[in-house]
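As structure tokens, one chain now follows by itself in the form predicted on its own.
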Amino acid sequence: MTTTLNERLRVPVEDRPLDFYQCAISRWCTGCGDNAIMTAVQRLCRDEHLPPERVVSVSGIGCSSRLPHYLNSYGFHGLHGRALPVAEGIKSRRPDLHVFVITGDGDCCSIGAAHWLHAFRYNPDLTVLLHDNGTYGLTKHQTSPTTPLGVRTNTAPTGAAMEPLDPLSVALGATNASFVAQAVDWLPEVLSQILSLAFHHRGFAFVRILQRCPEFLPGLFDPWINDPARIRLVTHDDALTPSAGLARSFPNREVHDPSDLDRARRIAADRELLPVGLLYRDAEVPTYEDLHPVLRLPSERLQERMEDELDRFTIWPDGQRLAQGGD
């Protein structure tokens, strides 16, 4: 019988309403996809009975990075592009916490790209949500790494001149990638299922979420919203299982084995159909925590080791080190 983390930690299960996990009214624009993503995170917390004191959301800079201000839990609003190293530090010291990383297409795929790639290689136990609206919204509509070709922005008034970066293909080509999925903010049923899969994956669970920006790129995703036949719904009995009603709306469905990396890469590279679902999962990739047993030492032992190491470089006043029992 499978037990949850809360059961293993003997945390009392307490039913909480959805609004319990909101601590402030969001300042996102009306119709912004960030609102839908926030609701999906709150539903996950409610359905998993997560105590707010065991949840940490970490963000960088951008519209999406406001989420820690609105989620009733611990939060850390960090520097631009630095959400991942902050989250890795938190998780390495407190492996009992549920750590969510909230990042945007600029925050993750531009200034934070080096951290992003190496996080796949380290495979820390984090749930990472990439809010991808194809623009720098917080700074009022500049071209981002994922801005579609030809789209006009304040920094590309005649249209973006380069093909956009594909976060899915990058993720599936990264060393030690263990979980890669794609969701869209306008399909809450699918979004919630994918977030649940990511949460229960032990390792670096990366979810790209296509997110609407009604202020600067209104209508960007309308072709897929208005015509579900342009979406490839990637399903599997052990992954995404849409309801019968939802399945009827999407004629292009593919039963995909998420352990098939080659097929996952071909699905991601297909420009005819937009993939939605779990593309790849490998539960056998060792996590950073598995490879570094020192992280499992009691906090007192870790502090002692750190102090001993730092003491090697301390310039002690005459006799003080000897008085403390040192060499």
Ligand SMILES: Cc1ncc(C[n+]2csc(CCOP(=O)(O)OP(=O)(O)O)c2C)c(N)n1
Given for the second form:
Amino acid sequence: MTTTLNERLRVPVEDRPLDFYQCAISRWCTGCGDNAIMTAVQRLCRDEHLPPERVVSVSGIGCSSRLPHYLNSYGFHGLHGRALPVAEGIKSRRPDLHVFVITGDGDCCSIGAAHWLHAFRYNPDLTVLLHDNGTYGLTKHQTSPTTPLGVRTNTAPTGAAMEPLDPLSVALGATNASFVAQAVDWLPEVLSQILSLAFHHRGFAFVRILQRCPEFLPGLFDPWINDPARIRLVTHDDALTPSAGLARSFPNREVHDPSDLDRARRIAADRELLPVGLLYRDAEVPTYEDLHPVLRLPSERLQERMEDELDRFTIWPDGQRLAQGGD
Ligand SMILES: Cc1ncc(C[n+]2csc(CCOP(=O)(O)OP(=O)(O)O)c2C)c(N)n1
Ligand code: SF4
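Show the form predicted in complex with the named molecule, please, because up to now only the form predicted on its own has appeared in this conversation.
Let's see the whole complex now, leading with the same chain.
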């Protein structure tokens, strides 16, 4: 063991192999992009020397939301669409932990959409991975908010009738958005770099990851996998810095300053080229933990405050409330 400290969590650095961060065999289908995302999360944990007891992964319900079962850390596999409030609760009481949120396009952009929008505004210190496969995988192929126009599903057998919601544009339009990036499961170098940038961002780091579901939407992303010229690789010295070999495969590269919100919105809205990289980052947006005075109280004082609040609603037997000092 070395004596240096992990800067984010202030814990001693300990070298561990990749498989140390896996605690069960995944049940995802062969070729499912969730496997690649899980590997990228394990790599991040290994490279950042994260002790499992200082990491929590929180999810809702869906194929993607099974990740906490496989990652060797604390985990909370909760209710459909409710990963964010659970994660916010954990982070607000245990700021010493690093909290990942794992969510699907149904989980985040459909049933959990209200939590999602407000989470940007609150800017809690979370790393959020949206596994976007364009369908409800776990429940076997229904239309989701991100199913592309015309794509057939069980609930739209003749093809999705509406334009899909664009998670990047929604994120870049949300009040207080502080970190918005896009990755794809088939480019591990880019995925790992973006997860690392998200991990080091203090605030609500939102990463949409295009994730293949070969079971229900085989070939959905083939146009971009087979033709890298349809991707806009968004780079910057202080953001995504692809290796020369990788960069050569992408003729459409753009050096983009991640503090430029207007350009980020235009890149996200462009339907010709799929953006991959960090679109926006503002490290100055205060986090919820910074802003909320009660969250800064020492835990004994916070407990007292909660007891006082609960006492206000206690139905006291006659006379006892006065004896307890109540009104
Ligand atoms: C309140 C509630 N409504 C509906 C469901 C059924 N349900 C479970 S997972 C899911 C959709 C999952 O899709 P997504 O979030 O895109 O994740 P994926 O399985 O594709 O990874 C639905 C509708 C549920 N579990 N709870
Ligand atoms: S159904 Fe799709 S999303 Fe679910 S595990 Fe299989 S490939 Fe992955």
